[in-house]
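Presented as structure tokens, the chain that follows is alone, the form predicted in complex with the partner chain.
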Amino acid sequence: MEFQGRLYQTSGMARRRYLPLRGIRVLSFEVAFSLPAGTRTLAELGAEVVRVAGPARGGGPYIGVIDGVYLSKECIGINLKHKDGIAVARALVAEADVVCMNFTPRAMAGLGLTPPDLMAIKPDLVVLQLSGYGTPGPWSEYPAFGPSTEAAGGLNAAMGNESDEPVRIGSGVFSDQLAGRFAALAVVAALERRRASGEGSVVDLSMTEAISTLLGGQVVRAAMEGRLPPRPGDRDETYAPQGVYPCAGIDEWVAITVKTDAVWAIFVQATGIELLTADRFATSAGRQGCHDEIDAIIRGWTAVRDKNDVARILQEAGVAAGPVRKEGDAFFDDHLRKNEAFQEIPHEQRVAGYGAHEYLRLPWTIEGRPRALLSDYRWTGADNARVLKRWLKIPASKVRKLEKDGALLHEAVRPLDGRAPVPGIPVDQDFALRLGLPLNREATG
């Protein structure tokens, strides 16, 4: 399979994609989802990113396939516990220009690969870190899931309402992601200072922190204001009405705010609801005082409308308004399909049986150029010949024989299984209907 993350046109720039970090070299020590979110991003802007895979774990990638964070990637499986497996890794640092690595500190110093290992080995070399706490503290070795560091940075005590217990994220993902994302700026600023110095760099990143860095605003203001921030949920402390309201059907909702006094009368006269023309609603004061009735009687005009003829019609006013998008809404709108939102990328074996499925691109669309192309998961070892006759000058010979002696790892591409369903969790069983899924990948168009 052509590695499209690759593939660049040199015809007139107009047409071709944008790839600003083309000719940069980026090697990833990588697991879960937080760092590889990072370098995907990297990947998705030209860059060359080779992740370093160790031996398979039972059950197979079924997660990080698609989750999507590990694709436009090669792959080469190294294990890092045999002498020329390390003996491998080092060579291909002294090649990069970038290593990322979010193993366990102890982890990389037990393989003789810390930031002043690697630096060692190549002076001008950028270093990111990722950890749950960051290095140094004295949390830096505990261990941490994206929701662990969402409680501990700040978020689940600041979410929900005043009378509520701490109110963690509906997403097993939110840390990592913005993590991930935190990690391309770090690693993009570090590049552009060894551009501009000459100096390499080591540059070690906290999720947690993250989290708190999102909260900034609330935490300068409890420092202010001498007492938390209030929690008001769904609610806003100067637009009125705010809300999610419940919508026709089964747990299907539409948010609605209303900024200003003159939407309050345009979302009136939108709605035709008589109860909400009372002069007592007319300020923004009057109505915060006023909210829960107000949205008792927003509910009753919702409660029968469709969710996206709602916030059609109000969006046809003038008044901001959404639907609350389940899991699977996003692939059949409109809006996303023509900006090209999402992209089929057909796989080698089936995936949860079946031969193509399509992934959220980098959300960045460049004027007049065609938005970044995606490639497919690579499996480990993959691309161990490839990239070790590019970056190395190794001939496939001698890559055999390193996969032959257990230094090198390759795993045979196969189908892979999708999770059995889990009691308890709502399954749409026409799903693969409504997406057109092919069975192979010769079928996708």
Partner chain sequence: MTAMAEGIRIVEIAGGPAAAFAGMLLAALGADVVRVENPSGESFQDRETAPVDHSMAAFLARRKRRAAFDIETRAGLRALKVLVAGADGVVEDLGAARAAELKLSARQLRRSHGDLIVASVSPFGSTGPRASWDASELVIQSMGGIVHSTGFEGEPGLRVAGLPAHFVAGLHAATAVLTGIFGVRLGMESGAHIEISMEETWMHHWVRHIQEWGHAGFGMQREERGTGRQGFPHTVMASDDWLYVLALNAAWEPFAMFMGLEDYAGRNWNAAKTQIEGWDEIEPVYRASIASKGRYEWFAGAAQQGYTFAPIHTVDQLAGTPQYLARHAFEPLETPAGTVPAPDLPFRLEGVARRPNRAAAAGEHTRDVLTELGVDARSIETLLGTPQDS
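Alt. form predicted alone, vs. the form predicted in complex with the partner chain above:
If you are looking for partners or other molecules, they are not here, because only the chain is given.
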């Protein structure tokens, strides 16, 4: 795969990149978000990831380009309802180290591609099956999306204030991202087992269990005490004060947590708020009983200050505090820029009015070595000829015949009309100019 893009800091470009999975082949029957998030992580660790795409199901460019979970993968389009398509898929399985899927078990059984089917083709294979609820069990065949598994895993019931109804996090991809990262971890563990023993593995991963695992102590506590833990909203049963406080500007906030009485003394000194020196506030128990009063005083101090200034003052003093950043704030974060967290990738087609987008990369590095470079989303079947030649030695002429016969799928990609706006998605021209992104100016509306 050829990389095209740019980094905003290139001081580390000459260093050797950390690609521990180089040489590992991953074939992924993936849709939507959860598994693609995991296999993108594998790709960033150096694995050769090939995404198997079927007939268009809608939302591809959005998920592939805006969310970025299809980045850094090649794409082969296979019609799994065609006998020759199934034959190609099974031949690819025989050349893979890892096969992943996030269709329901029933769907894979109908294709003859269940984990036992795959292990029969290649016994030392690592097979990962990701689903909403896991197998076996009465819910194993239920379709699922992030929001439904977040609810089933207990996350919604743990959020919000006690007097309010349960709430959700954002766009509904929280469960997907979490399960995807667990999937990548499971694959790495199974590959290490194979390296040590020569044995393959079948990994079954439940998105719902991932959410319940995230809740951890709350689940255990509910079982031990026979009651649901309270939903404290922004507050904590131990730390006081804890909350999110308004700052100067429109919809600007800062999060503050005071863990101990010693930190409280530091907080009072750092803020210089005379009203907080009262003896009744000196202990955690006392502050818990006066939390509303304390919050009102703190709000008066934060409301006239910039959220970043508040966070800096408190952090420098040793108090846990952080500005509540909106999603777009990350793009202009000097700390993230310094750590080369972003990479700009130009697109084959303009998407949402832009000729490129920036993407966050792996949120960690090893011994200061540069992260892997991302590459652009690949449209359905864009790599049919390349993958089949490299994996199966199939010549281009036979690939074209398989495409003509309908066994392979190939989506023709034509440049968008630069004079026409991209339907349905407005473009923030100021945002693009601040980032220096190539902009389809005719699409700004």
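Residue numbers count along the first chain shown, from 1. Think of the rigid core as the biggest set of C-alphas that the two forms share within 1.5 Å after superposition. Treat the numbers as computed from the prediction; the structure is a model and nothing was measured.
Query raised in the report: Can we say the CA of residue 286 moves by at least 2 Å between the two forms when the core is superposed?
Result: Residue 286: C-alpha displaced by 2 Å or more between the two forms.
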